[in-house]
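Next up: just one chain, as structure tokens, the form predicted alone.
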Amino acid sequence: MILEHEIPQGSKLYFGKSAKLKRHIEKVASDVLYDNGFEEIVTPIFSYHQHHSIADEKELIRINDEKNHNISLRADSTVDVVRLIQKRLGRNTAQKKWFYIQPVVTYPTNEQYQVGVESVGSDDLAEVLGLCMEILQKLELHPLLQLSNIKIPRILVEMFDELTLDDFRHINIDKILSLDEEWLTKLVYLQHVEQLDEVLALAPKEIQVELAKLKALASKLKYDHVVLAPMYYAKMLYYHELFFRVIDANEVLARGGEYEVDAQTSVGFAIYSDELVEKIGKNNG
């Protein structure tokens, strides 16, 4: 039996405390991201193209629409922010910074609220991350930035023929050391930019190329707490190369990085709002 109060697991309820919290949230980011010339976007929850943006579609929430054509509900909002711009807005703005303030819905019933940054047609990453940790620096937090570039797996993967992309998605640590590879025993190891240095010396050029760009990015940014990780991958649809994750206590509060949609590379990020509420809340007692 279900009870008239009851909510489905996974949706999100906010009230008084919680409800002035997250919107506490939304403001300083929103804040941040006009003053820096961006401008909001409310995308519809209905969307025809949300399969190009989940890597797994059975995470997606079908229905059907008047013409029996699929819909799902929107569970990722970058892919539609960005063809909405290029081919529905295009003509009428030039603004190509946006930010969004709106929840994705996955299967079953799994809600996530975010605030969400796109750059579209800029492969500057450092200036949306900086605008990442400005916001969280604004809301009293100080996690740890993790930069990766997730083309550098997939380099791997072409180079040994004994590696394949679920054990970088697994972290088979063990199985990528046995390869006895002096320059890759040091990759694997690497964390610290103050590294990068010695493992650009002895890696091959596919490897120094793109370890140079995690060093160029290293290098723009304004924050303490930064930690390197070029083994990291995860199957995502558009990411192709540099990606950041924002992490405190195991729990990811932000993650962006540039991607690529319809040949066109863009950057950006998105802020989980509900995973910043439970963070926020519990420092404030």
Second form
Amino acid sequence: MILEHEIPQGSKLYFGKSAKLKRHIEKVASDVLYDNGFEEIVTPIFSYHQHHSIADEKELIRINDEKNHNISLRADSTVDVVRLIQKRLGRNTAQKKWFYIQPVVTYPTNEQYQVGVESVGSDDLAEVLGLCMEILQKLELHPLLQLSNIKIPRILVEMFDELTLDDFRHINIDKILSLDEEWLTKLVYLQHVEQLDEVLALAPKEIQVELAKLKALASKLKYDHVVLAPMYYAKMLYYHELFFRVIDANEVLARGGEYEVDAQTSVGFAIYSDELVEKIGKNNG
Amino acid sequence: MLTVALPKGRIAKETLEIFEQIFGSQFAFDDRKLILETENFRFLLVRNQDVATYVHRQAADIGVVGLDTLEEQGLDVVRLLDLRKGVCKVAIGMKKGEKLDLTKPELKVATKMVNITKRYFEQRAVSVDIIKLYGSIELAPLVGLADMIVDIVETGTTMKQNGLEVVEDIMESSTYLIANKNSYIAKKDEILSIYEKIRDVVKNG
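Next, give the form predicted together with the partner chain, keeping in mind that what was shown is the form predicted alone.
Full complex below, order starting with the chain above.
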């Protein structure tokens, strides 16, 4: 029996203080983004293309359109936004910098509010990452920024027959260290930007190239609470090189990176409003 | 400061002995206390099945738990090190003299470890009726509740005493040092430092 006060598990309800806080977060974010040349876009909640951006299709909430084509409720905004800008609005606007404030939903009843940012056709991750951290700092937060490069675990799997992507997904350091390669051991231990040069000097060329990208990104940042996680691997369908996560204790407050949609490189990030409402709400007592 | 979740009982005792060996001082919970604070560590005494949950939700940064429990729960945590303690097997047991015949329809399997059992039979494309029990698993085949059991086997004595025998091993298990994924990113120096020290003790032990 469903009681009158129940809401589906994973769905969100904000009222009074928490709704005001959510609106405040969205206002701070949109002010920063407008000031930096971004414009807002609102995209349909119904989508034909979600399977391009969600690694596990079982997460999609699927229905059918009037011609019985499969459609899904929006579980991720990035691919839809980029495709709409390129394919549908290409002749109407030359604008490439967009943000959206809209929730995503996944099966069975999970809702997630977020502020998303896409700089279509840009490969300047430092620029959007800087904006992400500016928004969080304006919200009086000083979380940990993790910089990673998903190409590094992929190259390592190619280099060592013993390793699989699952070893990186589960951070199986015992196995990685057992390979007994000095540069690889240093890569496992790499955490701070100051340690990078030591690993760069020893690593093979392919890894050097990818570490140098991490170094270049770190050097452009005006933020001091940063760690490197060069071996971090997560199941993501579109980040193909540099990416970042902003973490606070066990929560991810924001995530972003460089990705490719329809052979075009773009950069973007999402700030997770639900986690921020909880975090800032707690900070404010 | 690292928070360490330990399962009550023998494994907690053995793990604290490793810490004593490393740091040369005493690590012992006061009577009935569930928290032990030391200079660099905070130990929590929790139920074995709850260790991974404490670590997954970052109530603890690291913890010690059996691989069988990890596999059963499927929580996303870092598996840092095999401590080679509490070695046991997850195995299929049947009444003595009976043979495992996976072609038989409607097999009934009694177990505490529903997920490991489900995966094992799914991988062999065998459809089984899994009966979740919370204890005295060995009883199930004896009273006709199930055709077989999937259970932890250390020496095999309990099965033998109840007229059962192991017909197939599913997996080997031992205790693992695990870590929370975000703690591993944020406190890598501390976590890898204790990982190294424990690894050296385990290797030399």
